[in-house]
Amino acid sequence: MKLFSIFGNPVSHSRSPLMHNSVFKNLNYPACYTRTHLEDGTKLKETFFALNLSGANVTVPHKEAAFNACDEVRGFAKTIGVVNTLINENGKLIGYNTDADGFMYAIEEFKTINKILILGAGGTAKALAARFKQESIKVSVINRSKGRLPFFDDLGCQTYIWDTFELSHYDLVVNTTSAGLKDEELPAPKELLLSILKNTNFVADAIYGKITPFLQLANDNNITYKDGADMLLGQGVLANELFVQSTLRKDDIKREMAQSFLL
């Protein structure tokens, strides 16, 4: 029986155990998935091996710490310095990122997206910005402070702090901050957000399972929106493929994982 977990702070809200355990149970794969509340990201690697895990997912605020904890990083995660999926490969910690492709799956229904504004500059924002740029999408990033913005400058994004923001029209505005996850905070000042919402076609939030204050504001202004559930599903399918080393069919994983959202 293999053991998997999700690391985060907070983590009690996570649907990942339900998603992955639905796959394991219904497809007869000998594994179990649990949650691990981790306050100190520097303890991630030792905690991973102390629990004798075969793999794990990583959520806020430890995705960049996960990158630093890895013995080897593969694929897209190498480009962005952000890891959300970990694999124990013969005693070595191998890191991947499935967030970005998960989000691309989530916004397929919005059709043509040429210009995106990202709220926040953390690990999820890094993954999404880099992936959007690969698709030749124009990306702007707005954050409370300048500290994390050089990464996005180097990607070729237009960057702002709240006080320097220059309004434009966007096809999609994405909240990647934790505002609204365990509080009723907005990701930026309300007046600033209202001006942005009046100049966008769609809104998305990386947070799932609740109508965040940001999404409520979008709804109040008749903007089409979606939460992070489809992103969660998309990245979860890709992560599970890594967990089971492609011994299960992707379509089967997706079917069982999607069913778990109805539970």
Ligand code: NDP
Given for the second form:
Amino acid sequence: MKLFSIFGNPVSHSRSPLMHNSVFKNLNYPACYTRTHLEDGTKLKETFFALNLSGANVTVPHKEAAFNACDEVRGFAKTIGVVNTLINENGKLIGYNTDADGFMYAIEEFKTINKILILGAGGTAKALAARFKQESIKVSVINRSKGRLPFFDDLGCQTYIWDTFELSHYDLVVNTTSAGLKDEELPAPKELLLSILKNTNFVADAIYGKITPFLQLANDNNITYKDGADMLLGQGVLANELFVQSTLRKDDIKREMAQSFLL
Ligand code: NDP
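Having seen the form predicted alone, please provide the structure of the form predicted in complex with this ligand.
Next comes the full complex, this chain leading.
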């Protein structure tokens, strides 16, 4: 029996155990998926091997620490320095990122997106910004502090902190901050958000399982919005494919994971 886990802080809200266990159980794959609350990201690697895991997911705030913990990083994760999926390959820790493609899946329904504003500059923002750039989408980033913005400057994004923001029109505004995850905070001052919301077609939040204060504000202003559930599904399917090393069909994984959202 293989064992998988999600690492995070907080981690109790995570639906990943239910999603992956539904796949394992219903498709008869001999594995179990648990959750691990981790305070210190530098302890990720030793905890992973102490638990004898075959693989793991990593959530807020440890995705950059996960990148640093890896013996080898593959694919898109290398470009962004952010890892959300770990695989134990013969005692070596291999890192991947499935968040960005998961989010691309989630916004397919919005059709043509040419200009995006990202709220936040953490691991998720990095993954999305780099992926949007690959699609030649114009990307702006606004964060409450300056420290993490140089990565986005180097990518060719417009970057702002709250005080320097210059209003423009966006097809999509996406909240990648953790404001609203375990509190009822907005990701930026309300007046600033209201002016942004008046100038966007769609809104998305990476947070799932609740209407965040940001999504509530979008709703109050009659803007079409979606939460992070489809992103969660998209990244989860891709992570599960890595866990089972392509021994299960992607359509079956997706069906079982989507079903688990109804439980
Ligand atoms: P990080 O810790 O890497 O980054 C968090 C970002 O949020 C930073 O830019 C930080 O700003 C900002 N921030 C935190 N608190 C506040 C606040 N109160 N007001 C304004 N800004 C704030 O987190 P991740 O990128 O890993 O995750 C971000 C969110 O995305 C989480 O809520 C996570 O659950 C969600 N997520 C959902 C996924 C899904 O599948 N649906 C997948 C991945 C993530 P600063 O730089 O100033 O500290």
